[in-house]
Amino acid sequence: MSALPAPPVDTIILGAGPAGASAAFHLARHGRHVVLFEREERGRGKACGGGMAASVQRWFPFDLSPAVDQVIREVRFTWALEDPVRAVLPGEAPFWIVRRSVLDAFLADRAGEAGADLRFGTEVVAVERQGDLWNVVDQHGQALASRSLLIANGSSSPLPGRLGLGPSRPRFATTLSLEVECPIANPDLARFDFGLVPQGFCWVFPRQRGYSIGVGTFLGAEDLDADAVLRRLLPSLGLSPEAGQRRPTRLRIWDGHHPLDGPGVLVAGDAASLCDPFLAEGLRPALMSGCQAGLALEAWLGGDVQALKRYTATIRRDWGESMMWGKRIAQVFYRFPRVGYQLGIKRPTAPQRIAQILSGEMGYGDIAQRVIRRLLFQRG
């Protein structure tokens, strides 16, 4: 006599990064049967600057500080390592630096403690909607059915496009990041340089026992010579031009309002193309969308048929409206970056405004019209 198929679980989540693990926690703490698939092994490092606003704490009932490497209280901006401008971050909302291997494992552990079924080192190779259920098959040929599905498996995921979620043709930023073990002079100072990278910028974030360093470009990504940038940047920090292991990646950046929900399915985090199109911030929208996705799926599983559509509306309101203006600023700034630095960053109030955006205290919409008008009409 053959065994009966297992009853469907409440939610399958693909990806145990910040978005997937956050959603798993919120669902599991409400008693939902959640299975979280992650193709990588637990604790694997990821290409990521690791910066996020401390204001993300409000989305969690547990303390995130054990996952924080460094607290940033001041930001330094330069043009080609010269012409510096400094800004102090708001005291109530500093900027945090984390290691993705630590943060991801920390969030996944909280989800596991809440009751989520964590399956690391297990890749899902097939996803199909059958009737009212989602069916997935893992690399071992094991099948599992679920009432709902959350796609949170990163920028390279093909699933959102197949299911008509997010932009049909995602726009990408090209980045390269590395971590270097070394003494650091100013542990609470983050640096951004807008002159070394054509149509982009580089960052230097202090962390415990070293730096997290990265290079990113938003326009003309095929022309990025990250090694040439690092040959100038690293010696300015007292480091060898060859220091650190390079990790290239592409980030899906926000590129317009698009549906993030479908029948019994949501998309969150990098897979949803939420990365900031001006400063490449990805952790805050990943955590926000993961938490919101968990709450929306919980409501939908409880019978609220409009909960998934409200998720799309919430992300549009709480993130997309600001990113709409961030995209417009980026389109002008990165086409005329030297002018943008002089008319934007160098203005007396500008560094503080950027610091407030980084801290989550302010959105791009609060400054966008003035900034765009200044860049367009004064660049000559």
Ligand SMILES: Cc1cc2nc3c(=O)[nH]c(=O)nc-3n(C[C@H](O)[C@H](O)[C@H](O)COP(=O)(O)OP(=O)(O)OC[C@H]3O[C@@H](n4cnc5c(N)ncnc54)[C@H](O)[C@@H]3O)c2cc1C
Contents of the next structure:
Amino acid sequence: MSALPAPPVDTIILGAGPAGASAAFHLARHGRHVVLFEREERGRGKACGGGMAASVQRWFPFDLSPAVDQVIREVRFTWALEDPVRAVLPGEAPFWIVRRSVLDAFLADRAGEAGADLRFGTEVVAVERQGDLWNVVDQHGQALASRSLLIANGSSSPLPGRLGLGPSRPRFATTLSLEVECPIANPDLARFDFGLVPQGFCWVFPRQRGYSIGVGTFLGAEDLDADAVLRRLLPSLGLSPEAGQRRPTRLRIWDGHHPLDGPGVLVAGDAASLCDPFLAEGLRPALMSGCQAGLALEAWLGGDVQALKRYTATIRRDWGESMMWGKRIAQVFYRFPRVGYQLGIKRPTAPQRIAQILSGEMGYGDIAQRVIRRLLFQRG
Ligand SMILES: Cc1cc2nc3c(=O)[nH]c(=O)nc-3n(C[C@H](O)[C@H](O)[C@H](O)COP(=O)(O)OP(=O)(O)OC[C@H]3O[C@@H](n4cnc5c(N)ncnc54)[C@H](O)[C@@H]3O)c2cc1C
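Moving from the form predicted alone to the form predicted together with the named molecule:
Whole complex next, starting from this chain.
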């Protein structure tokens, strides 16, 4: 006799990254029956610099500091390792460095404590709409149905495209990252260099007992020679040019306003193409959209039929409007990066502005029109 299928749950979430785990927490704490599928085992690391505005704390009722590795108080910008500019970050502990193996597990644990059903090591291989329900099948052939679905399974997810959510042809940044264990000189200093990478930048973030280092290019330069960049960057930190294990990754970046909701379904985080196309900031929008998606699904499950549409509008207002300007800045800056560095970053007020963007105090829209005009017409 075959087993009866399990009754439908309230929400199935694909992916226990920051977006999926945040949503799971918010739904579970409202008493919803949530199942969170994650194909990796708990505590697996990820290619990520781990830089995150401390302002994300406002979306959580629990303290995030156990997941924080370092607190950044100062940012240093250079052009090809020279011509430095430094900015002291505004406010108290505004920018954090997290280790992804720790942050992701920490958030999933909070969701689990709130009552979410966590399924690590379980990959969803099929998703289908059947009547009013979503039906998913995992790699073991186990099926589960739900009233609602959250797609939060990251940059390589094919699902948003198939369901008409997000951009139909996503745009990607090309990245390479590594972690190096070594003594660190300034534990509260984050560095960005704009001159070594065509159409992009490299970063050096301090960690406990080492650095998180990476290279990213943003305007479609697929032939990025990241190893050549690292051969110049690493010795400047006193490291061997071959140091660290390198992880190449493609990162889906913001590329216009698009619907993020469908019948009983939302998309959040990288799967929704929310990552900042200028500075690759993806953790803040992943956490924000995950929390907003959790709240929207909770309202929708409770009978508010407009809640999912409102989610798309909220993400557009609270993130997309700023990213629209971020994309324009990226297109101008990375086409003329030397001019951009001189006229954008080296202005007396600019590092402070970027620091305010990184710390979440300001959006690109606040500074964009002035910056673009200056870059295009080289006005002082
Ligand atoms: C090199 C690099 C450096 C970065 N540095 C920074 C930085 O310093 N600061 C910053 O803010 N952002 C940074 N980002 C961006 C940031 O890492 C992402 O934006 C963030 O991880 C998005 O979170 P997410 O939850 O949407 O997706 P993810 O973190 O990718 O989580 C998706 C999860 O879904 C799981 N999954 C995928 N498919 C399935 C499936 N079929 N079934 C079950 N589970 C599945 C995956 O295993 C994964 O755990 C960086 C990105 C890269 C590539």
